Structures are given as C-alpha cells and as structure tokens.
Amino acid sequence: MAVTIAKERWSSKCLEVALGSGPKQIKVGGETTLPFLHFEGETPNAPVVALEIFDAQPQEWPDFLSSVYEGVLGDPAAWAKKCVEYGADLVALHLSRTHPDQGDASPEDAAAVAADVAAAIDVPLIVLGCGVDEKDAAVLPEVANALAGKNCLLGCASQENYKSIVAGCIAGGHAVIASSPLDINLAKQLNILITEMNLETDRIIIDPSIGGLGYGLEYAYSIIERMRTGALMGDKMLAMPVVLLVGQEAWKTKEAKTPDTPDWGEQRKRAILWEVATATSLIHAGGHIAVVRHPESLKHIKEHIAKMMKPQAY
C-alpha cells in the first residue's frame, strides 16, 4: 500500500546574501522549506563553518585547543591561512584588543589587522568587534574603510551601536551582523531600522544570541526556529540568515574538578562534541553560519552537513 508523504507548502522563502568575492565566494540563505527537508522545497546554499582566530594570543585556552594553532597564534594572518588549509569556509576575526580591559587598541590598529588578515586569505571574513558598543562603533567603521570592496561581514551591531556600523557597511560594501537578545521581536526591530538607513536587506545577517549545549540551547534553537517558519510564511524582517557564535558559548564554561566530580571521560573529545552538538543542533534549527574553534569540529560539522545535503527519496 503506497503512503502520501505529508508535505507543508510555504508562501515565501529566506534571502539569500553572498559574501567575500572571487572563485571562493559564499553564498547563504535562499531555502524555500524547513532545514534540509529536501521533498519539501529547495536548499540551494548549504549552511557553512568558520573558525574564529584572535588580534591577541588567548590565554584561557586548554593545551588540546591551543596546540592546533601552535606556531601561529600571535600571528593572526598566519592564524587564518592556517583555519583555511583546516578547510574554513570562512574566518572569524575577533578584535579582542580593542576591549578598554584588554589593551584598548585604536580603531586604526584594528584596522590593519584586518586588512592583513585579508590579504592573507582567499575565503570571506568575518570582522568581529569587541562587544562594548561604544568602542566597537568607533572601530568597525574603520574596518570597513580598510576593507572596503572585499564583501566582508562585519559585527555584532546592536541597537545601541547600529548607526556608525550600518553606515561603515554601507561606504565599504560590506554586510552587517544584527545582534539581538534572544528576543525575536527585537531582531525583527533591529532589521527594520538597520533597513530604514537603506541598507539592503540581502546584506544582513541575524545573530540572535545563543547558549551552548546545557546553557540555553532550547530557548536559542525555538528563536532560530521561529525566525525560519517566520521567514518561510512571508516575514520579510526574518527572512536573512542566522549565523551562530558557537565558539564562544560552547568554550566559556570551565570544570571544576572536585573528589566528588564524576568521571565523564576524556576533556578533549567531550569539549569537541560539546562544540559539535551545539552547532549542529541549531543548524538544524535554521542556522546558516556556525562559527567555531576546534578544527576536528569544523571537520565533523562539515561532514554532517554535507550527509544531510543529500536528497533522500520519498
């Protein structure tokens, strides 16, 4: 006896935004059907990873994170060349010295790291500010005047911040992170205003905020998930692609080894999978970009994308 595979019909679609330039070009978005439900509608961008590098050499990092950057991680040029021959789709620079706590560096100072960072590269960048919103408003502008022509992704612009970096994108020809928190009303405010400054809305990407696996993951992956079904029935404001910080939520947490802690195995792989689990969860949920740490995490998350890109027959 035959089955009918119950299909859901969609009236609208996510946008689809391209970043960096040249043969190693993304693109993201586009997708008329729920995650990777191919019976359904198309996905003609597969969701890609990025691995994050620093301005300044990291001092909290394990000895099983740090030793897969040995040789470069006071190098941030020779840092991201390293992530791309790791198979980065994308790097991720984090300004990290720009902070007022952790060297205060000048917008110009942040500006050549980057400009260095791209030249270094052939996949697109990602420009991360420091996260105070009054600094990084002063030196993503700058950024973007470095960058300018390079197509890159420049963030996190917040409600507070959005003005001077939407412009910065805007004379640099860059897109923009929209950074809210966990409110998808907020997002949705956010874009609108960032729109009304006559930014296109194919050059927007929503970080919604998120929690690694244990932390808050479920309220992050029902927000993700809302923002795509919102997307998909026509909510032109939710309709960009999401892109993930995982990197800096899966690994922030440290053990505090005790006599009465338990033996959950071995460090290094429990923190990879850590990492996995978070990214491919809210993949799954409607990410498009996880930005991660570990290379071994970029390499399963890359496999598993890559199994759930194939068609199954129904």
Contents of the next structure:
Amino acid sequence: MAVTIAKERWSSKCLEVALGSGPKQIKVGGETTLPFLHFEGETPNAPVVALEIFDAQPQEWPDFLSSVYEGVLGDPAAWAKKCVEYGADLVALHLSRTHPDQGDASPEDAAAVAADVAAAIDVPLIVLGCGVDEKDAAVLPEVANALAGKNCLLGCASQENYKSIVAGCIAGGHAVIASSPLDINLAKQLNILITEMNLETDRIIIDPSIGGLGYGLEYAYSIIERMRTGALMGDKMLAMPVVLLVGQEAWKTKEAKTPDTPDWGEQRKRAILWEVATATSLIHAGGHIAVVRHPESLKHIKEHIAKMMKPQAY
Amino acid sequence: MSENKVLFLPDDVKVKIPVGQTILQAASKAGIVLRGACGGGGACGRCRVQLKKGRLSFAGTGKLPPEESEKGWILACQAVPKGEVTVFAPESSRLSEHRVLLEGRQAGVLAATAEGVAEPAPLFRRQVVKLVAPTLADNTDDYGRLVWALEHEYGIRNVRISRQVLAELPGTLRESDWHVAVELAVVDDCLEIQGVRPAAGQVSVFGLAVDIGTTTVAVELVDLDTGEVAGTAGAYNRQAAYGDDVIARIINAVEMPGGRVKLQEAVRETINGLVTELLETRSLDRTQVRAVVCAGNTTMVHLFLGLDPTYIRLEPYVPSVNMPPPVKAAELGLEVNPEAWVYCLPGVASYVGGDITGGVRVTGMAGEKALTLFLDIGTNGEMVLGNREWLMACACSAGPAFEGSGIACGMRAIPGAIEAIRVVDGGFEVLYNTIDNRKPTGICGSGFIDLLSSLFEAGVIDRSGRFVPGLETPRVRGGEEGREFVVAWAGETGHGADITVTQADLQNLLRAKAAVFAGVRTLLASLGLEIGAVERVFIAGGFGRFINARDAITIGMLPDVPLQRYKYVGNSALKAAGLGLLSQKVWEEIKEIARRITNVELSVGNKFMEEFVSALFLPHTDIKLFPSTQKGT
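The form predicted alone done, now the form predicted in complex with the partner chain:
All chains and molecules follow, beginning with the one already shown.
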C-alpha cells in the first residue's frame, strides 16, 4: 500500500557557522529541517565530533581512558595532534589550570598554551575557560588575541561575563559559545545581548547546558528540540548551531566511574557507551558539535552520523 | 483663599493653584512634568510653554530668545497666572511623555462610571420621619408606627431593631414630638435601626473607606450626608514587621505563637492611627464614624478579621471566606463608633480579593462591551480581563518594589519622592522631578519605572538589567552591595545621603515587571487571545500620582498597545470602598461582580514560569511583542 510521507513546510532554517580556516575548515548548521529528515529538507552539513584535551594532566581518569593518550597527557600540543590522528573533526582545549583553585594560571600563560595547540593542528580549535565567570572574562580575550585570525570557537560566555569575551571574539575574529542554564528563554536572551554588541549571528554557537544519560538528558533534549523548531519557524535568536559538552557530563556519572562489577559488566564498555548514548541522543534532538573524550566514542558517534546522513529510501 | 486656574493643552487637564504659584507648579499638580534642570530659576530655558489664552505676570524674563517670546512662548517657572489661563506644553518641554493623571476620586476617567452615587444611599444613613401621634382611635404600637412611617415615606421595608434601641424608643419619640431621625445600617438583606434621635440638632456622621494593602494602608474619611471626602491619610502597614508579602504574613500568623492576634493588632493599629489623625485634625469624635468599608486582598481581610489564613497558602488554596459578613467595629477594636458595622468588599479567591472586585466596579468594565484589562499592581499583581459578558482573573507575586518597599531608596508616593526620571546618555546626568518639588528623599513606583526605562535607553544597563561594564560616569560605582548607580548626590537630597540603586535593586524591579507581564500573557493565553485584542487597559496601584505608560511599555511591564487605550485609576481599591460606602446599589453590584469573576490559577502548569523567564528582559525576550519599542533602534 502506498504511503504518503507527511512533510512539514518550515519557513526558515538554522544558521550556518564556519569554524577554522584552510582545507580543514568545517561548517555546521544550515539545516532546513529537523535532524536527518532528508526527505523533508536540506542538511548541508553533518554534525561533527570534537575530542577534548586539557592544559593539565587529568586526575582520576580510568586507565582505559588515559592509556589512549599515553605519553601526550602532559603536552597539550602533542595531545591535540593525537586527537587529530584519531579522526577528531575539531579539538576542544579546556583551560582547567586557569581555575582559581587549580593553579590560577594567568591569562598570558593560558594564551600561550592555546597558541601552541593551535599551531600544532590544522583542524578547528575550541577553547573552553575554567567556568569561573570573572576568570574566563579575563582569560578568553587574551586567548582570542593570541589566536587572532584562526577563527576559533571560544567559550563559554554567560549573561554575567559575555561582554569582554564577545569583545575579544570580535577583535580576534572568532566565534563564541553562549552558555545558558537549561532554559530556552535565557539562551535566547544571551544571544540577543551578544548580537547587540554587533557580533554577527553566524559567529555564535549555543551551549544549552546538558545532562548525561540518566542525569537530566531529557531536559536538554527538549530544550534543543525547541531551539531547532524555533529556528525553523523563523526565530533568528534561536537559529544558532548547538554545541554539546558531553565529555564532562558523561565521565562524571556513576555508570562511567564504577569499576567492573558482575551486575554492571565491564567499565570500559559501559563508560564509552554512556558517552556515545548521551551524544547521539542529543544529536538527534538537534545538536551540531559533540565534544567527547574517548576516541572510541568518537568513532562510534561518527559511524552513527554517517549512517544517519544517508538519504532515506522514500 | 482665591485661586487661579490653568488649562494645559494638548492634555486638556485643568488644575487650580493658589494665587502666586507659577505655571511650573501648576504643571506639576496636573501631572505634567516639565523639564527644569535649573530648579525653576529661569536659567536653563527648558520649561517652555506657549500662552494660548489669559494673562500672566512674570517673576523674571529668564533665558528665552526675544523672537520666541513674541510668539507667546514663556518659561513656566517664571510665569504666574492672573485668573484663568490656557497654555500649550509641547512634548519637547516635558521630562516624559504621556502620563495619566490621578487627582482624587473625581479623576476624569472615572466620573462617568461613578453614576451609582447619583442616588446616594450610604450603608449607614439617617432618615427623618414625622410620625402621627397615637390617639385612642389610632393605637398602633410605637415601633409599628415607626416602621409604617419608614415604608410610607421612603419605601423602606425589611427593618430590624435591637432590644436596647427599642427600650429607649417610647421616650425619644415623645420627647422629640414624634419628629425623629432614624439611623439605619445595611446588614445583609435588611436595614438595622441603630438609633432613633430627635430630628433637630443632628451632628454630622462619617464613614471610612479603608484600603488595606499588603504594603500600604490608606483611609478616606467621608461625610455620609454630603458624600464629600473630608480627608485622606496613608501609612505603611505595620504588619511589614512580619514580612513583605502575604505568604510571609500567613506563615507568621500561623506559626508564630499568638501570631494571628499580633498581625490583627498590627493592621488594626495602623488603621486606628490614621483614623485618629483624621478625626483629631478635624475635631471630630470617634462616635461620629458610623460605617467602615474595607477593601483588601483576601489575606489582608483574613488577618484584619482575625480569621485563619492557613489554607490560603496551601494547595488547593482555599480561603475561609470570600464574602465575609459585616462585623461590629467594637469586635474588631476599631476606634470608631463601637456600633458601626465594618464591611469588607467580597473577593473571588485566595489571591483575587475584594480590592480587585472593587477595582472592576470602579472601572465600569463589567458593564461594557469593550474587552478590558484591569491591572492592579501592588505587592501582588492582580488582573482581570473581560467585559459585560465574562470576567476572568488571575494573580501573581510582583513583590513590593513598585510600592516603594523592598528597595533601599524606595518610598511611598509622598512629598519628596522622585516620581519622574530621565538619564542622559552614558549616565552622566540625571534629571528628576519630585512630588511637591521637595528635595528628594527616595524614589516611588512611577520613578522606578522611569529609572529602569531610562537607564536602559541611556546605555547604563543592558537588556538583562545588568550594569554595562566600563562606563566612565562617576554615577556608576562600586558600593557595599556591588555596583550601584547614583540617582541623586547627597548635596541635592533632603536627607543628605546619596540616593542610589544597586544591581540587586534593578533585578528586583525586573522581576516585578516580569511577573506582571507574565500574568497578563498567561491570562490572555488561557483564553487564546493576543495582546492586540485588548481594547482598554486600566492600571491601578500605588505607583504614585501617575504612571508613565510609555516607559512602562519600554521596560516590558505593560502590553504594547496604543497609549490612548491606557487609563490610570490610581488606588481603585480605596475608591471602590468609598463608592460602596456611599451607595448600597454599588455595594450590591460589587457583590455581583465577585460572583461573576472566574479565577485562573497560574500555578497550574508551567506556562506562567516560562512567560516569567521570558519577560526577565528589557523589554522582553520576544521583541515582536513590543514593536513600538523597536522604532528608531
């Protein structure tokens, strides 16, 4: 029996953002439909996956995670290269040492590290601050300056500190991550505030804040889904691509941290699956850039994306 | 005292001022705030108005080019009217555009709706009757004779009398030669004969209209024979010691030992203080006050009557009573005639009280075709939407910010309160006007609305209400509680200290305005209506003498509909109490309105919370809802 495929007619589309420069530049967004509905609209760019690195030797990582980066964990530039070898579309550098309680590294130190990493790779670079509003406001403009012209993605800017970070991004020619606490209105408000500083709308990526599988994933799912439908219905302030900071959420779950047990099985498999399940779920909600830690997660997520990007048979 | 009259155009507002006062002072009285950076010294030349009719005398010429004076332009601060004059006050001379004036109960917008008072029949009234003396042939009993006379002369049926009054009746009737004044009080469906006195030599009797607000209490003393207002007084509710909002008050009333008694005492003493003040300055005796009508939200009425408020706060939010019965003043400890009945306006639900029902009556919306929104913005923001066909209401918690409480420099709208503000670009200069042109001692609600709007327009705060970093003005500085903005320097103020608003104050105001707008949106959405469907908006509340509708829209507090749809009704609860006091018909209408209003519970579902967060922005996250604010940006 013939089935008529119902199609929605959307009036608008997601914004497309380009990150990095040169042959490895990537583009995200630009869809005219919900995720992977190829029969209904265009999906010009597939979702991408970044591997996450740190400017300090990670503590309390399980062996099966730190072993894949053996020998490079103390050297961010080498670590970033390793990520590219593993197939990362982008590298996300966490400036954890700038945190006031974890070394309180100066903005200049942080900028030097970021510049080293950027010089070592040809894929686009994401630079994430330590999450303390005032510190990030001081560090990220310095980083933006050191990376001027490289078209990186810097974050996270919040309602409290967006002014100096956005100013840095404008001056250095970067894109910014606008971060809000799981609320569609707050996300939109921050986007308005940032665009009012005259940063172009296609220089903004939304971090909606996410929870890992079992830790509030469904809240993030519905927020991201509403952002996408909002974008498709013409809301320009919700049309920016979405970044999913999966690694930091997935690897702090009990399921990822509990060693092998007879009931729960092998930790390695469990932890990677947790990261993969979180990332793929939110990609299906409408996420564009997934930031993960384990190269095997990267591999699984990319395989899944490749399958989903195949045209539908109808 | 002789007076001059000034008619202001294009507002078409006429005010009376004592001889010797300037046009500038008249403008202030009319709620038209003219620019006056020099403080009325004729030096700045900003308060230009054009004389259209009448004669003036000048204190000085001031700074005005000769070609302008030839065309009739004058400086308002230098011009004193002689008799009646008409002046045109252009937009360019005004500190802020379009405001709606409130001047007492006779405010223009309400004159048409107060028709209920055309046949005054106060809740306490006196009827003079001349009885026919009994004879052997006409030996009806004294009381029966009195009842017959009331019905025969005034059509009054359904009277009742107490044993005490009856006991003195035969003597009084005979001593007064059967010519007596009968004191009647409306109680439920009948009239109670409270006394019978000789018709000759009556003293005046008064009634009280009381607005029991969570933050402020206002009392109006009304002459029950003439219907005239003999005086008004207001004060902060002494219950403030037990919390800012109704929830805190309920918790204290329920959980504090003797709490209910203490809170009842606090509000009673607030009212008694105001009544004593009003009576003493007029050399009146408390026994002359024979009826009291109170308007208050449901919690305030519960606490005033000493009823248990526990369940107002707990799901499913049910009050003890929506239509409380009249209570004798003696029982409540009010310092008026102990026999006087105290009536409370009937409410609708736990968070839509008699003050709102009364406000609806004052606007007249319940009898008209136009879809009307009535907003009463106090500590709680209550609103009613509807017309003669239907009425829906809801309530949200706005906090006391717009009533001048909960913010360090906030104050009630009394002399010395800053009621209008303009901030110059970058925040370098602030222009303001105070009530009665006194030196400022704080900011009232209308001033806060202006402040939020003009700080945003001047680029001092961003759309999220946060100070923009890196401003060079000395007015933005670090204070004890974070960054703050100096509205008035110590040297300008009445108390010798800087008047400032902090980041926290601004967030407080932002939350208050967001709650109001979110309530409006949620109420409209519950009926599937858009903002544009609203044909008229009545605003009530304790902001001050007026509300600047343009600024209130700029900050996203009031819906973006054409300004001419707005009317400010000021303290509608107090007006309703006054109208009800003077007219049994209005009183019955208010009861009918209370029965008609359907309450929408905002805590059901998450629509309100979502609207609230969305409204925590200047003017709103969805800018499309405020098209008029986008012009020129």
